[in-house]
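Encoded as structure tokens, the following chain is the form predicted on its own, with no partner shown.
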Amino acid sequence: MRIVVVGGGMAGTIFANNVARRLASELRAGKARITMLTASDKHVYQPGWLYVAMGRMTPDELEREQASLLDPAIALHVDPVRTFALADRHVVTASGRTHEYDLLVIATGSRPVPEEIPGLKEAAIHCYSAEDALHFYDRLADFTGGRILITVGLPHKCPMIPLEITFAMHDFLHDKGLSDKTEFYYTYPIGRAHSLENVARWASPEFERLGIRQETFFNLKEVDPANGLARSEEGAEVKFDLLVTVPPHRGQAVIEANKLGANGFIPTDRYSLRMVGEHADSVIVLGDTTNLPISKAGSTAHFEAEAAAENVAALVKTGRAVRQYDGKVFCFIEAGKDRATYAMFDYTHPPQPKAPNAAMHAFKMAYNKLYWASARGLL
């Protein structure tokens, strides 16, 4: 079987990794090939950006050369993908060249998209790269009072994002000693302070406990970089000192431009991790890349991977898949510099976050470290 995954991202190599193990066998006597297409030769541990944002850690430790990542069986190509030409079973990347497939395994990932809303690129800062990160940081450094304004596009990568970035920023600036002089205004989309009904009920009382203002249904249309003004589809202005956001984001451009799923989010079957329609039996979409109504978060990808991988395995091997993904997802939830607690869900069974507390705390900042094995597929 010739296996062809596009993306080197955690889905990605978390897949490669996990399949490359289950058919080293296969592999060796040449029944099976696996060929990873990435558009870069580094792999970055995206949920570390928060804490660059905080001053707390540096671009460099969130990233590894890819080849240092991969089973030595797997074969890697630094040259994107340009062009899916799903109903031939091949894929052309930017160099021109072709590669066949059997199985072809789409996780591209997810794209902030800013400059959708006026305004709000030029007046916003956040933490989704090394560049944002850093410059957010200089930003809340330099900070010395006054309205911090937080809003939140749907969707988007990380689903605890809004309120981890709010919880570490008033921890900051508690240390500065400017908590008298900031005010923290936080914003949502839908009708509570987060999309998943148990976490809103956890992080309300939360906010209100230090302080935090809350507004929800308001949908960001347009930001007034010149005069610090925000303005919502529901016809509220609100004035700031200084706009983080939670930008919308898009699947990846390529997706978009041949036209495989809208807003570049493909449509996949949420059991089978299989695209939806007539390429079922030869396409299987990972992570962020997919349409699925669940978190686009880190682990998200790990559990699909995972599951999709033991499937890919199990079809080589017997000639059948053995195992559906159940919509498993776990995210730490960062409640400051020192406290976190975590959301643990599937389809069926809803998160119950617990108090937040330091042991938890150090469990997060311990995967930062493990996450490089997991990657390898040995977690």
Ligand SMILES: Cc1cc2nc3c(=O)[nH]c(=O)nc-3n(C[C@H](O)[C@H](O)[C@H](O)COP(=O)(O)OP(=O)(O)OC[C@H]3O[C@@H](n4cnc5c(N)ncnc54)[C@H](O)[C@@H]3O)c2cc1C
The other form holds:
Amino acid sequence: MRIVVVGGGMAGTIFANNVARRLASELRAGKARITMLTASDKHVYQPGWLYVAMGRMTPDELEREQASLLDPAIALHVDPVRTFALADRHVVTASGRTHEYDLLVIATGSRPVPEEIPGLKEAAIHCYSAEDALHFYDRLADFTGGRILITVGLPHKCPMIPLEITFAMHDFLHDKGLSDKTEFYYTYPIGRAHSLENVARWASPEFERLGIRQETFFNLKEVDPANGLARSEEGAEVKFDLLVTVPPHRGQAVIEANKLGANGFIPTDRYSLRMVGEHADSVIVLGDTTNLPISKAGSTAHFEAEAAAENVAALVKTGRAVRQYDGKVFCFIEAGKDRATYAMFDYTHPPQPKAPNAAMHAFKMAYNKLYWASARGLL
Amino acid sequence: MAETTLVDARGSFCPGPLMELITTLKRAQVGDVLELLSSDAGSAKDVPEWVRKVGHVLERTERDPAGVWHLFVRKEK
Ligand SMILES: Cc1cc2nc3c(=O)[nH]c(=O)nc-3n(C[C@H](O)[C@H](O)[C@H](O)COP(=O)(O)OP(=O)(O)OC[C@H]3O[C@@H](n4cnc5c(N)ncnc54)[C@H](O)[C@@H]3O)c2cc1C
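Having seen the form predicted on its own, can you show the form predicted together with this ligand?
Full complex below, order starting with the chain above.
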């Protein structure tokens, strides 16, 4: 079986390494072949950008050579896909090479598009790239007081970032002695402080305790950068001195250009992770690229990749898939500079977050390093 | 031509049905109708509340025998 994996991020890398391990003898015997096509020779641990924005990590700590993470049996080409010819079972890359497959795995991720809301890109800071996270720290370090408005666009990757960035900034400015001069104004798109009801039930009183103002049902419509004013679809107008945003996202442009899914998200079966429609037998979709109504998170990508890898290996060996993805997601929630909690849930079980503590924060800091073992398939 | 788009948010705790609806509605055309599927009883309350606030129209709400809510929302602006 010729397996082509498009995208060398969290989902693609974990999937490819997991399959390579399971099919080691088939790969040696030439009965299976794994090719990875990706857009960068570097693999970036994106969750680290939150710490870059707070001046606690630097971007170089969050990068590894993609080749160093992959099982040697995987053929890696840093050559992004431009054309998906699903009917003919091949893809064409930027360099013009054609790769034929029996099974295609699409895991190209998602990207922030702040430019879709008028005025947002000019006015706001965010932490959705290394460069933006560095710029975030510049603005935060120079902040001398005033109102910090936090706005949340939809959809976005990492559902905990709105809370985490607010708690993190709170502690940062508290340590600088700026608490008295700073007003936090947290907004959220629906009628509570977080999408997960139990998380909102914990976060709202925590915000109150810290003096953080909350406005719910706030979906940003436009920003007037010159006057420091944000307007919501719901009719609210809020002044700000510093605008912090979780920008809305799209899938990659190449997905839209090839008409694989609206806004770059591919219709995907929630259990089998197969692309919905006529190409279901030859296309699997993983990670942020799916249109599934679950969190766009590294843990989602990880659990999906494991389920898919087990199925693909079983298909090669026995001709039958063996597992369904159950919607499992696990998210750490940093609740400040030195305490954290977590939310774990699936399609049928809501999360039951506990009170934040120092041990969970230490675990998250350790995971930030352990990630590399996880990407290699060792964890 | 206005279209009816299905937003299947069954089993979605995060982002959840209302956030799925807002996401899809934002990029839909004025006049489009979205049919939101939700297994969360809370949707029968928070979806109408948001739709009213923003000025879209909730055309109708049904609950099927499996207990799934179907909320039909028309984009007004
Ligand atoms: C600030 C921040 C904090 C986060 N914190 C957390 C957290 O605490 N916990 C958590 O679980 N998640 C977190 N996430 C989310 C997590 O990083 C993503 O959900 C995860 O990376 C998604 O994995 P993916 O494989 O779908 O996409 P990505 O990891 O983004 O990988 C996409 C890959 O596709 C490649 N690619 C793109 N275009 C092409 C093309 N045309 N052809 C071939 N390859 C292509 C790219 O080079 C890349 O290798 C965070 C994200 C951010 C930005």
